[in-house]
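Take a look at this single chain in structure tokens; it is the form predicted on its own.
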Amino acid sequence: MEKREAIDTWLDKHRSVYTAATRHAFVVSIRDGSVDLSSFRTWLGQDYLFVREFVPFVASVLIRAGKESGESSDMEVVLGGMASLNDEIEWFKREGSKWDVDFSTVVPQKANEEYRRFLEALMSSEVKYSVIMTAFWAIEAVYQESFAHCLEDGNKTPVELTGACHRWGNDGFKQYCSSVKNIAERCLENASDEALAEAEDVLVRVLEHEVAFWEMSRGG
């Protein structure tokens, strides 16, 4: 295996979970137009609540690239994640008052709490640079493939929900995470065999909460 190629050969190894975290129902439900608004509106509430515990592990992840990237752009690219974050919050708070959704009263359920405890797992000074910029790169990709997928040709999403699908599907967003996964396959480059299984492991661990997030959403 090339290393240099590390996270695309865990993708085309993983490819079942791959697709079922970015093609997901209720994603493919968007997109063909046919998804239960009050589906919609449990994700949204719930995704509010993860973007809040995300923010504190992009936080680590920006503190660990200024310190052990050896990469100065490495910061700038966190760095501008970061930022989107605000914006991500501030665009939620307008969704929820939009959709009727008090998120003062949503309740994380399960999927939601084991998806933020690996979180918080991963937050550890012990997870190695490249594992956790691997883990990074797959939680921004999934939401950028699958609402990407929500605006291809031939898609009938209902039209109050491609502010949504706009958010992570759009071009800069992609380009983002592209810079991201750069990042991370460039520490993968020359990591060791055990930070190689661990960044695996993390990433298919990453896509498997991502379906269940989806599940959850959809009342599963």
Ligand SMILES: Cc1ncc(CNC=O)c(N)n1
Contents of the next structure:
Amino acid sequence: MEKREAIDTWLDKHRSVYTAATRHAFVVSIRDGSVDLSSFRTWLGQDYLFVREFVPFVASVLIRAGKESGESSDMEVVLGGMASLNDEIEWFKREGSKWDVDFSTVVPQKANEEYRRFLEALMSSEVKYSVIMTAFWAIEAVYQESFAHCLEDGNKTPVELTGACHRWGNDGFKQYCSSVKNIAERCLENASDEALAEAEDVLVRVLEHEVAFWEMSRGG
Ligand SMILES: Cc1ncc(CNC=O)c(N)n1
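Could you present the same protein in the form predicted together with the named molecule, rather than the form predicted on its own shown above?
The complete assembly is shown below, putting the previous chain first.
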């Protein structure tokens, strides 16, 4: 039997938390058009703060990719992700004024703070490259899976929210996520048992942080 890819094996093993992260009630409420605007506005403000903290994390991934991967394409894949974050921050600002969310008054809620501390811990040079790339993929993939779901056949996503869904649900972001997954899988192919255990643990913790992040939006 050919060796199954580590990440897909872990997603099967941790199916319930993966589903909780990628089919959260908040996301399903966008897809079925029942989302209330206060939840969306709360999510928008919190995610703007998250993305601003995500930038230094991606910068650290970029440095590691440049240093550690023989394949120069790793650095280029991560650089592509960094470039899209630049557009993303501009998108958040436009979306914020569209929904009248004043980001300067938004305070990071607990789940956001905890996620930021988790990202900071992953920026340490002690963390193995295979573990970093697994976390990086999981963070991006949860949004890709979640928002692509809101654009799939049968959706009743409100037209004024399709911009947000398309930001992460589009095919280009899907391609980018699979490029990152390929990097992570390549690193995990010959990783030590210790690295595999650390990568699996980090994958689950990303999923748990994503669930907590969606939960925040229901705080209203
Ligand atoms: C909480 C969270 N997780 C993942 C993403 C997607 N990455 C960058 O945009 C995001 N924006 N927010």
